[in-house]
Amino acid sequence: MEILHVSAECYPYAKVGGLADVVGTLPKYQQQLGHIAKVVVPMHRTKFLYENEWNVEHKGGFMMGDAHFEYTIIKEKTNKLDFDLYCVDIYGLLDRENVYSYDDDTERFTAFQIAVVDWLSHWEHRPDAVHVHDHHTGLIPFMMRNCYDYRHLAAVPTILTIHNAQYQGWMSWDNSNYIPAWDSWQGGLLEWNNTINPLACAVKCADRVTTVSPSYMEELTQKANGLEGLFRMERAKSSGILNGIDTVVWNPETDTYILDNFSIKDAAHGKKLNKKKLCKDFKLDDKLPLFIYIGRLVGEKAADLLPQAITDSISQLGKRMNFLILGSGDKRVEDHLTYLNEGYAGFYNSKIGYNEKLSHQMYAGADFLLMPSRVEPCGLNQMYALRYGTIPIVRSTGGLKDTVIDFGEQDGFGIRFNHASVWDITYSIHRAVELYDDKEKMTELRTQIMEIDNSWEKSAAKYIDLYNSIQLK
């Protein structure tokens, strides 16, 4: 089976989120199954891109409205990723350093997905399917069946995958002329509350449609920010299919970037002169339990409640715990974090932005991790956070819900709470100060949290049965 991924990110080409690890790795696994994976992503100009030796494989243009645009394929020539890398290029709309937030993001990802298209409409044969990843690439299964130059894709089978239903791309009907010519009858499809849905249109014309996890598949049915009702319409051809994590990438034993590799043999040890070089570094005391963070500091990972919940429970608890926060997002929250840094000195520090080693490190020297998000469609830092014997606190939501257990439940392991409050989170800081007091509860649940597979190879596998389901329906 031959399939083709489309997103925004692919980890390391191109990463903000949770999106590019699962596009960076996905495909990977599919491979070692025995199928054929490839991968196209803009062209960001990113460091791995000068990096890397790349073919021309492909070279056309477009009408986007009024505009003529000239797009070049290329693809990444040594297979460093273990699938096949391609790369959109657009001169003046996708030569550009970061993956969003620019002012023109609707006119540079309706012309990614049309060159996609384009493109895909030259090759001398037909993937067996195309899987698409979220808004930017959400107008794809509807240019493919109902745009007059590509009609002769219809029947290549589509799959929506969606990593965050907040976000959907709306267009103003001002900007529909983008769109390569369609069946006007089908403007439906592209149509939800009055104006152009990305998101929604993928729902409604993708054969079938996943989210990264069971519980956030339900979820989108109550709170889906307006899509609720066409969630409940589609359900029949929707399903959740959990994250893994790459577990040769995060492996404790082998990772290139921690101070001491361990395995679950030696965890105790390993974790602990990891953890005596991180507090080194950060002027934090390796003797009280480690506490960290690391995400974007945005409201639905419920960051602006972490300065109030840690100095709450330094005041509650006293100095009996250590915080490291690494991230960025909020220029308030930021600031706020980097507030603390002075008045709590020795007990607590922060790192605004985002660095992959140090990640790494805080999993491998820290003890707790907290992950108190309003939203969260699968995570995955609960994951990584589990391979190096770090017990997760979560909220109760998406994907957390789905892949930690309450160490006060059977088989339990780690810590959750029901809602993203200061008081939730304080109090769920608590338990897990006195269950680091308990070192032999630690020790146990430090091994039973090393054991859990959560790679990759099962959900791999669920997603080529779900493209059969397609191929035999």
Second form
Amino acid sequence: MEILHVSAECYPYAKVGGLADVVGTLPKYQQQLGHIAKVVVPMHRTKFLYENEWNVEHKGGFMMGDAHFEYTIIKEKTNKLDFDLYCVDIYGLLDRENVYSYDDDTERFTAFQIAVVDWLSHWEHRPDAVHVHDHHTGLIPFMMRNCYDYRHLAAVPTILTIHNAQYQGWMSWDNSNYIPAWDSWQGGLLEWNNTINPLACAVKCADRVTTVSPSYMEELTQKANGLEGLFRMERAKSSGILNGIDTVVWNPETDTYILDNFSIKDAAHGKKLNKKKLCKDFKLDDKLPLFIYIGRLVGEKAADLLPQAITDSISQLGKRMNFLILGSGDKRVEDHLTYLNEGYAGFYNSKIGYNEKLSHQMYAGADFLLMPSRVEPCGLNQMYALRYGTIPIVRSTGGLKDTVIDFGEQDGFGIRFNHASVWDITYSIHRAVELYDDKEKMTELRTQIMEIDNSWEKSAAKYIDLYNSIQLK
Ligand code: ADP
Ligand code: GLC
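Condition change, the form predicted alone to the form predicted in complex with ligand ADP:
Time for the whole complex; same chain goes first.
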């Protein structure tokens, strides 16, 4: 089978969050299963772009509204990622430092999608599946079916994977002329609540819709930023497939970012050394349990609750634990977390920014990972933590619910709570501090979590079954 993944991010080429990890890993595993998986992303100006060599694969042009754009498809020369990686350059629109957050994102991502479909229409053969990820690629299934220039692609199966339904790519009808001429009676497919909604459009037009965990699929039928009714309507073709993790990149035995590599057998010693170094770097006390948070500092992650949960825990329990935070996002939360650095020095520290290497060191050196997310479609951090012997403390939602069982339950190994509230977080921290004092239980749990298999094998095969279910229709 030949699969073309279309995405805004792909690790290690360009990463903002978990979408990049998934799009950088799933194709690798699909290749290992004997399929051909390719990835196409916008050409962002990243380190990976400059450090690698590229061949020009195709050049073309298209109209978007009244403007004509030229595009170039380049391909990484050496198959460095174990699958073919293609980038789309569009003069004036792509080739920027950041992946998102420009005023002209609507134009940038619409143009990216037109270029991908146009390029596809020039292939001498058809792929067996076009797999689009999130709203930035949501117009593609529509364009392949309904735009006059591309209707010869109509029979190619399309799959939408939703990594995050909060963002939908809303576009005013004033911009509808950006989309190449389509059957006007099909205009309703583009719309939800009087605006063009690329995510809703993909949910309607794709042959299959997946979300990145089964629980998140269920939750979307109740709460989906306005699309609940649509998810209920399209339930029959939708399913949840849990993400996996790249067990080669995230392997404490070989990870070159961490100070001391360790396996299940010598985890107690290995983690201790990593913790010592981390605590030294951040002026923390390595004898106390170390709680970490890594992630975007946004409302969905409930990062706004962290400052109070941390200060409350310290005032209620005394200086019985350390905290280390790594993240960026909401300025107010960033400032609040930085503000605590001084007053709580010695048992609290935070680093605002994005730092891949430090994140690995934190998963390796910590005792507990905090993930109080209000919304978590899947979440990868908790799975990385498990692999590095760090106990996840999660809110019971989405993928967190599907991957973490509370240690108070049968076969449990983590800490789970129900509400994204300061009280639930501090209570869970309290439970963790008590657990930490039970060395035997900690050792038992560490072994148990490091043995959990969250690799991509099973889920990669589920996607192949899904593509096949469309071919056979
Ligand atoms: P999301 O995609 O919603 O941000 P995920 O849990 O799926 O959440 O994935 C987050 C990914 O981004 C993980 O690989 C995590 O380690 C990484 N990450 C998030 N914030 C940072 C940061 N500030 N520095 C380094 N890595 C980060
Ligand atoms: C999104 C979600 C996150 C998920 C990731 C990869 O960013 O917020 O929960 O793990 O995509 O699918």
